[in-house]
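There is one chain below, alone, in structure tokens, taken in the form predicted on its own.
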Amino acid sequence: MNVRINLRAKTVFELKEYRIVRYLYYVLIRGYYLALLLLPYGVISLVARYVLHPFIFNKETRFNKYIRSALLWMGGGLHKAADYRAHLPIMRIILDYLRHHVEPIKNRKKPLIYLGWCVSPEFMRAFDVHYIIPEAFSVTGSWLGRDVSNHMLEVLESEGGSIESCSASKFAAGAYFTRQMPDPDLIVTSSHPCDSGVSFYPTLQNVTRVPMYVLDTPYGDDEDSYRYFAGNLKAMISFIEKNTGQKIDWDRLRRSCEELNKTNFYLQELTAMTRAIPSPVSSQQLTVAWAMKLMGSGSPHLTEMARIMYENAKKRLDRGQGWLREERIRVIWWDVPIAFVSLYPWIEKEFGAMIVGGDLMGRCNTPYVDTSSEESMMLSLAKVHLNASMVRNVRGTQELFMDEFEQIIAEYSGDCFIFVGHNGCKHGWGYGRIKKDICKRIGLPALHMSSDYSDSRNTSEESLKKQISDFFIGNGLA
């Protein structure tokens, strides 16, 4: 029997069951998807730039809170008309993903799996199941405004959740306790990337009382480590087969991996293009692409999104044009992005600053998946999982983090470095002195802030903007 904790009486804020997913699915995402289908992209661009852009940019108000965060995540009205073509497959990915929430709410016909964000969903495509990524609520939940986001976090903290833990995990637990997602039949997760995230899942398993499988992450970065993890993936497949009564469809997995290879080709090219001066790619695009991979890895819609982004960026690159009319600052942001409000459009608009090389999430250098046999797929997918965004940097030795940091500094011609200091990333703080020493040795101006990925209570949007503004001005960059 599932255990449900009743928290309604403990909070003044009232959040109805499944409010987030219903609003996103039936109103925001579907409405925007229909607008993209019915209106020319030039009209969408004009409306976003001249009507919505001033309405959403400065701050959250009671008039814009239900659309502001989502629109900033989608570029904040800074896209050119051609770039809005990529939004159509993006909306399709989100709608397909939200169906995994909506259909079990209406009528449970398939097993529902809670999937840790470090487990790629292409495996779920090889089974006839629904899947939900609990941590994804830390992004999508923010699209209803900060009252909703803060409520999720306060709900968990009222039950004894640690304030020091990753807010993405706390947000996910708050979403469960406030009944924003249906109960699972299984939980599948991993022991990476960090202790903060890993500690969340035993709690979730304890209250749901369903079987859980945890992929055991090796510390090393060699062939033996990859073979070990491939064995874990095979055991995960057996676990899903045993608890769903289904057999994996290897052909479906192969097709998903082939699609993933196509997607990653375009995203790797986009990441590399940010080396150009001026950069023809907004890092907001790379961060959005990462979020879409989280929801729809192996989807042809994901490949279509990446292809459109790539082709538009390639045209700008060939013409010597940048994403911005005038690129004035190149920023290395070797940390997670901010989820409760996307700062990249504001940085681009206010300072002509471009994030280059991607952030810890958006940077793509995913290994190719060899689909020639079942064994080769398992070994390749082990490499994909252990080299995923952020995972490749924080699961082992400090060299995994710092070597790539120095590579980006050398290759992407940054003018400065920004570390946002996510509260839950203890490993990131642990590397702080090493990063400061590297920046000092190279002569790269560095800003070290204290913030939180999903929690605006830690450091407000206004405070983050002031710190960045003062940093740019104080170092003669703006």
The other form holds:
Amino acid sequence: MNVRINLRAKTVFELKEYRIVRYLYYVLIRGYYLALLLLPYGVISLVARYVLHPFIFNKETRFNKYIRSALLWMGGGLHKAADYRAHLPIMRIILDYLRHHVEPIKNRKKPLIYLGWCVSPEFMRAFDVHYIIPEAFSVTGSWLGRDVSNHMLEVLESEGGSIESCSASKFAAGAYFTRQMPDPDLIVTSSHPCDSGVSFYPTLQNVTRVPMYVLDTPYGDDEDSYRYFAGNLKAMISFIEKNTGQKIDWDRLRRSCEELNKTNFYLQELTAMTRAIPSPVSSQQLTVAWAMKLMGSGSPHLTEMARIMYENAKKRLDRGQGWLREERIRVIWWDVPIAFVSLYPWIEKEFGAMIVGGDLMGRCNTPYVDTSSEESMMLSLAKVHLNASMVRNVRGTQELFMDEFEQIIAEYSGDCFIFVGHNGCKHGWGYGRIKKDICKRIGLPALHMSSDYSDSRNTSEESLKKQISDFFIGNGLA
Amino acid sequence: MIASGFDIGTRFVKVCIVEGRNVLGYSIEETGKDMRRIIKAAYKRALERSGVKKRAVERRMATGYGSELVRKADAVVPEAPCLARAVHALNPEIRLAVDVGGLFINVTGVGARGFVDGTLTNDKCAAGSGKFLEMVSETLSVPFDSISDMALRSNSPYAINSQCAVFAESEIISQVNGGRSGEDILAGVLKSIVLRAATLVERSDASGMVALCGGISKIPAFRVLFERTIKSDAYIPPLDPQIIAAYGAALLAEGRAAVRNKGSVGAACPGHARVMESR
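Could you output the structure for the form predicted together with the partner chain, given that the previous block was the form predicted on its own?
Let us now look at the entire complex, which starts with that chain.
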């Protein structure tokens, strides 16, 4: 089935069934993977910097729209040769994840689960199932250009979806309505991080007519809350067992958790290294790590990616060398601009600005998973869930958010604070005044931009760049 | 680094050349029909006074109402950050900068590190500005330089009822024809401008030292009335108060160097993070 909709007065945009997955799986990611295998990293680095860089760095055109975003996510031609080594496992993670889409499309042998993006995929690894994270389409969908992203959003809105919802949820629903993912057998999600996500999944269940389990997130941050949530996780396992006819493989779950521990060690080291002046870690790396964690948490490839990034960054740290040749501005940045991923390499190149302290997603702050027993593993995974990016910040009282914010300001020597506002994030905007007051008290210049991190229809890339330029220049930072 | 700041106001073009925080030279030119030529002339004069060759100026920053007219500006910035940067460089204790110019009154809060901490401006109306004062002095045939002395001699300043400069001018003509003295009228006009500025100061809710800048602040009577109204001493910059925004623009043009120099490599990193067992 092809969905045709009048997007603009003169053109009819057409998004074929499974177009995104097929293009990513068979063309883009495989092509990049092949290039990594066949060409040495130095050559890749040179090609990216001198051949692709001008082509992808400027604004999106009809000539570069199918690769621009994807290549910007891969570093935008600013990586050094050694760091391109990390891209090989990255491609493996994406290919592994896309197989969960492609295999059920070709020949459905295993149950397919739609998994909310704040539920650990480790559990899915302990079953013989396919899983798709619908919200991941906000990342992967953008890799095919803004036409595709906007189309998915507009289809959802034309179906009666709420315009005010989080655009990640809208992308997910848009992907479903434009038939970019096969129908599920089950839905497993959570009541975190926000009510936008909570309201989206029942809608999805209503149209798919499959059983759904929703993890109930406690507000608190204490042992009782963790135990309550661990109980929820056990109930989720029973739900999956009942509806798939399978039994959880505790050994596989344990192995996944052990991998997760290794990955988190490297990612937390990377996050902490951004405290150094100059920072040896690029914010792009942390953001890519977040996206890869979303798709491949518990995968050995993820550990490999994190290890390579860590080792390279550690070498730079030991040499006293930064990611940038000259780090002029240290920016504390909140919220990752998914649709505007070009902003990261742009501020690095244009202003010598380094994002430190991680953004909302890239800052890794994940507890250690105790794999000594099933009980301890469940309790630890409850902590992992409740301390994941966004979840730890917005599920409870404002202190959960503000404590981390003040800690970041205190530890990462930022020169300024930039909040890339996100239309659907009531929490982010709700904290606006408190954030401003904190910045004012500390004397940190702050920029609050009204935009939507996944929806380029709200604010254009050029407008965001202009606001950032004015902010840097107006405060004498650039 | 040698940098220049342009403040293209509604009445005057100000250009300031700085090196570090030191002013090398500046110029003030009245606006006119051919603005680009005036800007060019003002820049040339500032360069001559500072003894600097044009090519030695590394960066140029423009601010003010006509800032877009500066063709070779590296960037255009609003007035508020320029004022904040300038007054902070002159006196870090200042928490509010009041700039009374040809058409606007800008009140800018200044944070402890010299960043903007809120701004307020008057309505786009000549009634609370230098242009109004000029109109009145022309109506009364009083030279601009004599305004202050005359206003200070007034015993009962006339309270102007009209909010609009055009109506106020008619009202003043009526008062002149009715025998009201020029001293009282000028004192009344100054008072109306002071009250507008003081209202903005009050609205800003700032606590700390207030700096008074802009062309009008060069009038001693205005300063006296302003200090009397806000019940506090105002800081008068040691530079010409009219060039403060241009000075700030020049400091901003210097960029990072003006804020602080980055310190040691890796100093802030304590070593390695540890995997946290729990929050």
